[in-house]
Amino acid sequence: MHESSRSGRRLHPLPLRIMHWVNAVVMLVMITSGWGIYDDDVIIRGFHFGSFWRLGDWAAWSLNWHFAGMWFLAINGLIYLGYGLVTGRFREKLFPIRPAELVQTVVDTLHFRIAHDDLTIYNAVQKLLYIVVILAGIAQVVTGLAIWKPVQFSGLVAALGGFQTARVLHFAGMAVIVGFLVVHVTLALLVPKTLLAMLSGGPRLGVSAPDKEEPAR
């Protein structure tokens, strides 16, 4: 029996795990503080977030939390995007997405047939969700800048259709990210080994399986 090589890199390298968990904490700060800001000037009349869900007792405190989280999110996000592009992880893990596979994965999921035998391969729905949430995150930065500095970024505000439209787009982007988090966490709970992989690094890639001993003749 030949020993398996231990030199293969992990499915989730340490830098990626650090960025993932930093982003998870920061996104919770951004979302809950954003709800506190929203309550000060609602977009949907009659719709408010209860104090249990808000970070900050009132709008000023929520703004402070939001601005603090903003820098961590922007810096961590830029590092994540650079890492994914330079290492080729985005190309390797998120493409291609075939429509037939997407439909089949949705059908299987609705029937609670969630296959995760091989954690190194993302299904079509996972790929699409990751791409959507990355684009939503970028859009949140753009619309957030327009809301934060509407005078300095007046051209951006105009391109987005005005200050109020930028607020609506920012709120919609938040809803997309919250939806992703709900699905992401639910799937992690349904398939616990995916969560364990993000904590431990997961299986090693490029590790050859042990050779089987030939039967005696």
Second form
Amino acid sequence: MHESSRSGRRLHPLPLRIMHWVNAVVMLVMITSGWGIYDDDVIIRGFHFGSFWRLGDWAAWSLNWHFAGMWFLAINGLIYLGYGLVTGRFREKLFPIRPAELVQTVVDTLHFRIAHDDLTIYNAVQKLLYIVVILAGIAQVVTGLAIWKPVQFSGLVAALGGFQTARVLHFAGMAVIVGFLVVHVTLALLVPKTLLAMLSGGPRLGVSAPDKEEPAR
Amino acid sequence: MRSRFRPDTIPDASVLESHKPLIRSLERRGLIRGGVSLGALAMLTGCDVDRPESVESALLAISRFNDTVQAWLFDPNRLAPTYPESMILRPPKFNAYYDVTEVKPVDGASWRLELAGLVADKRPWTLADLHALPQRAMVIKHICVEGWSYIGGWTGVPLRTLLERCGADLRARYVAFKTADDYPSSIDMATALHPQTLLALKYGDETLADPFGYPVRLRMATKLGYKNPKWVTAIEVTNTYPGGFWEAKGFPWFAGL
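Starting from the form predicted on its own, produce the coordinates for the form predicted in complex with the partner chain.
Let us now look at the entire complex, which starts with that chain.
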């Protein structure tokens, strides 16, 4: 009975869509306010973010945005991880990744043969990218905690290689997430039905047998 | 009775009453001027003003919530990592809201540390009095809110020792500082009593140099750099939130490491 009620669920169930868009907004807040904080003491000499790219008109407000956004990012992220693990979505959507399949997808992509007829199945590159960005998100919270509270979490800071190393790792994690974002948003715009699916829920899953299809109340 | 934190004579309350019309007209004028310039600014930039008041107050509310969380995270028994003396950066980094060339040296001989608020014995302290108290040395990391850091060695009187000697109410909420460079600051009592919170008199083995707060500055291993006022001239123990120089401009108050 449980199976049949689950069979009609959409590709992106409502809770997941809410979490996705909350995360999208909060990530942008964290990234752009982080750029505002970065500009006061740069890691890469000579490299600044222009004021257009910074959230907060100066460091105090960039900090306040960052320290407000962190709660939404962490709580939303924790719920997402719990949801992905409990519902089996991670296992179902992101695993397994076969190396041969990965190579084939890369080759196909380079030849502009990108298959996107079936939104419900992620190819090996997609799976890898999603795993990388989820891990990067977790890493940002961990390195962020280290540079926010380097005395209370001094063990964590030592494990990361010291305060300045943790700071560089926090910056590198941002770079990974921004890199993902560029690819992710570009592809979503190239294949608009993926974007629409994240708004409406997308196709229903497991409705191959017509008798299983139940009217939506 | 005299306190650096309060005016010597309290203004008469009738002043408010007699100036009410003037204040009201000023407010109205300010509102109109503000509205006009805000509109002009919006037209010039062609976009929304970056920080509307509602957003600002929401961010400040979360910042105050974060102060509470930070106080809860603060472990009074946890010591910040310390480093060997060989790692001390000499001289330390100078940082203030003005340039190092604008530092106004303080005369140690005539300097007095005044006490105010919830303190039993408000007699001012001389530099010699502080040197006579037990000293503690620590080699700790200075971490600036901007992101940079360095290792510094500080020697001085634990603030706890001074607060105990002058009979301060150790259950009060705040310890506030006034300085010769007009840089008010304040901290929570738990941090004030932490063993790595010093009224520093020396950097390494040498007397503090002028740009770094001679004769006395606050040094805490558990707070960001901007919470460490230099050239301290007065300390007040209070239950009323005292704020601080950067806090008034929007920076977080607790700023614990």
